[in-house]
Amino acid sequence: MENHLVIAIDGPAASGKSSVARALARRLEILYVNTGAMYRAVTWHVVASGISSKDSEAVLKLLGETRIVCGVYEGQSNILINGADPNPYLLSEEVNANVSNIATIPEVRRQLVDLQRVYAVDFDNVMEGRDIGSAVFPETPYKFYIDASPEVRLMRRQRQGLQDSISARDRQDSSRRTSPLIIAEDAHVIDSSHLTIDGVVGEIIGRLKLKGLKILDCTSRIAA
């Protein structure tokens, strides 16, 4: 089955990719998919169940007994874990301290990637994460990698109320064996350090037009 349009937005923590992807999807009036929220939701469930995020065997056993439902709400992806909404807890310190461990478990990534790919069966979408262009949808020609200087990223992280180490997170994300954080060979890299969200979105739309996508000026929708 042929997939719908996928615009892949990758980048490290606090690069601004989530804000950019959300704004881009709103501008184009297509679905916004936050894959990071999916890993955080699983992490919340693991932590809330009293299981160590480093115990991959116990994590996988728990997931085998867990019902994960991914859907759409108000133009963006959402996720329910055994019928519960984890969204209020996704940026908690406990989740933030354990999500990288969960994301390094290959079977967790395989399960979540399968769920992520389902979105493209039914929807045009902007999907953001760390391996969208390199692993989830390597065939999409619309790949962007959003980055920023370590100093800017740390400042953004602190504004979110998070105190984790950017460099430590980068090492974990880049060195994991399954789908590490890399820049896809054909991705367009944008440094967001000194750009506004609208500035980054404008640059992406300019690149999309260069690649042949027609953007309707009156509605900002992508023309067929």
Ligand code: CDP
The other form holds:
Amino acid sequence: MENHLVIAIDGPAASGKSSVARALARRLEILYVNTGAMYRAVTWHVVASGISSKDSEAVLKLLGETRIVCGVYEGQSNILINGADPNPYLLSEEVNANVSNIATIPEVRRQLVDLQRVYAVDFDNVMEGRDIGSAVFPETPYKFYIDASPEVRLMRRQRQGLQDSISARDRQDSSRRTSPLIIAEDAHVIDSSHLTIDGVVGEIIGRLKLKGLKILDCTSRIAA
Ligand code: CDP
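Okay, that's the form predicted on its own, but what's the structure of the form predicted in complex with ligand CDP?
Time for the whole complex; same chain goes first.
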């Protein structure tokens, strides 16, 4: 189904991948798709409905009765749940604590991956997540894995003023059966511990050029 450019950016919690993916998409003037926000939005809906994130049967029953609409707003992916905007709640403590449970449910992943793939039907995009290069778009030649040391990642999250036990999420995300967080074989790994966002974006752009993608300095892109 894919017929547009997909630049896959994966990595563990607080590795800087969101800031990098957003900046890269802006630089290339293409869509930024945040798949973590999709798992977070579903988690918010589950928690707000009083359902345990560990009760996969109840979660799937709820999702069967839920209208999830993915769209585009101001150059980014956007999700509405039964017409409501979950954005203000996506980084809440409750969502942080439950999102990795929701993300282990294979049927939830299947439904969200279907929605993620639809973006590439219409848009060139930078898509950020945990399994984009390994499972959602394994055929894209443009795969990046952004990492940083556990200390730096913890510090970045604390600086955002967020309560988020990232090591627990990392463990759960890396050990789940369906589409765990792994480094895709052909991904280019960047350790962002001592790099700025612009530094990482610059490295990615250099790599994309090496791979034959034509990126002009005036920011427009012509496929090779
Ligand atoms: O805040 P952070 O950047 O660490 O995470 P996120 O990208 O917002 O993703 C939140 C959670 O969603 C992750 O911890 C995963 O459990 C799940 N997720 C996933 O399983 N697959 C994706 N493609 C994206 C996120």
